[in-house]
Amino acid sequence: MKVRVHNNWPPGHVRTPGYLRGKTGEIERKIGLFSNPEQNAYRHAPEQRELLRVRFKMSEVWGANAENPNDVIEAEIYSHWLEAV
């Protein structure tokens, strides 16, 4: 399933890499439910969020500057940062 990472830049503790925000990738696998680290960092009662491994082509991440455009990078991203494409 194709997904896009939200292009949000909220203040504070965020676990989603900035260089992947706004980029489109494909879910490689579901990892499971974990406490939301964004809430946990501020000692709020963390909600359980689904963590997913998302695969991005280097050409999507770095555009024309990608050394090997068909190589991939995988990142673990919480579901609330993703939207279906």
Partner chain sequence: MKDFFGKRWHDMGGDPAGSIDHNQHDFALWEKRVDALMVLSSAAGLMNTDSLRRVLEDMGTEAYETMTYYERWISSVSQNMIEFGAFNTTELAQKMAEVKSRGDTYGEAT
Given for the second form:
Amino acid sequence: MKVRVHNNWPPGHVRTPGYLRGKTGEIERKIGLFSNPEQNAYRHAPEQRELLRVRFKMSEVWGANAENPNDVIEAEIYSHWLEAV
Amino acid sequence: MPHDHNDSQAPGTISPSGHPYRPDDDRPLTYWQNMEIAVRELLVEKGYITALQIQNQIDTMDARSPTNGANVVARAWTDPEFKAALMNDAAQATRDMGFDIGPMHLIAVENSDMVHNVVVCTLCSCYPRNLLGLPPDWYKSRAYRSRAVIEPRKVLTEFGLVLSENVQVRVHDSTADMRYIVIPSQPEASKGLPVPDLVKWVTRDSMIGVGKAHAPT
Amino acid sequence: MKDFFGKRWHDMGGDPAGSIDHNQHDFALWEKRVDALMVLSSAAGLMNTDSLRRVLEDMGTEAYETMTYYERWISSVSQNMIEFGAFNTTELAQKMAEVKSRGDTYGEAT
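Swap state to the form predicted together with its partner chain from the form predicted alone:
Once more the chain from above appears, this time first in line as the rest of the complex follows.
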């Protein structure tokens, strides 16, 4: 299943790396429910959010500058940062 | 006031493990060391933690080392049932082996002739510390954190690891709650050796993915 | 600040950077104690991994470049303890002054 990472740039604590925002990848596996770090960081009672591992092709992330287009990056992204493509 | 003055810890000297000493007990007290003592004593005085807990936690961390991971890898190389359990849930499989990894969530990723895995944390310095101990300094550096996701092959060559274009590099960015251990490929020359010997072939770097397993030197 | 679009300093993936420095240091006792304080105060519910990181991130890039790893950590742990209410700033200041008066070295003050 293909997903795109939201291209948002909030000023506070988030765990979605900037270089993956706006990029499209494939869900590698679903890991389960975890506390939302964006609430945890500020001591607000955290909601449970689904965490997914998403696989991105280097060519998608870095475009023509990719070191090797077929290499991949895998990262854990919370569901509220993802939309189905 | 008595204190242990140890001239062998003068600046520039080398510890038994071959690394330079950090400023320690017999050097001028820094502001941040002062703060560490104050925070620790306040937390103990107010009953949040005990001095014994602190010592036990230090002992627990000191006991964690890459050797733990090497034992996990060597068993995975030789025990297909364990390997399957490890790939399914690495945290549970390592706990079942008897390692105290605390609340850590762990994923094992396996190298092959076609795939090479390497682990980084671009946002901070997440590392499977409850299995392998504290991370090496380079793992926490700007150079490694910045470059591992954009030019992993170039970074790996700086560790002496040159990969064929046919091998897919998979970079794992530890962005959230999972920690990662790479299961390096078993070198042909090590096949058939007993597990206690195999453990010596598994390096810390091979479990981060910046090196390969190799014969003990 | 030029052309800031929201990517924060700690979010380093893909940034240009130099070659890998392979030098390694041994951890001093005070650094191990900082590490233990983070683990134990988290286990006691006084802070968590994300609140540790949030303060480190808010300290900014200059702190990352000029302070050592565990100097930044004790700064964040201390800030977290004040936020939680484990102690207040007056108590911390008094304790730090008292610690300093014990001697000139870590060994004497601890």
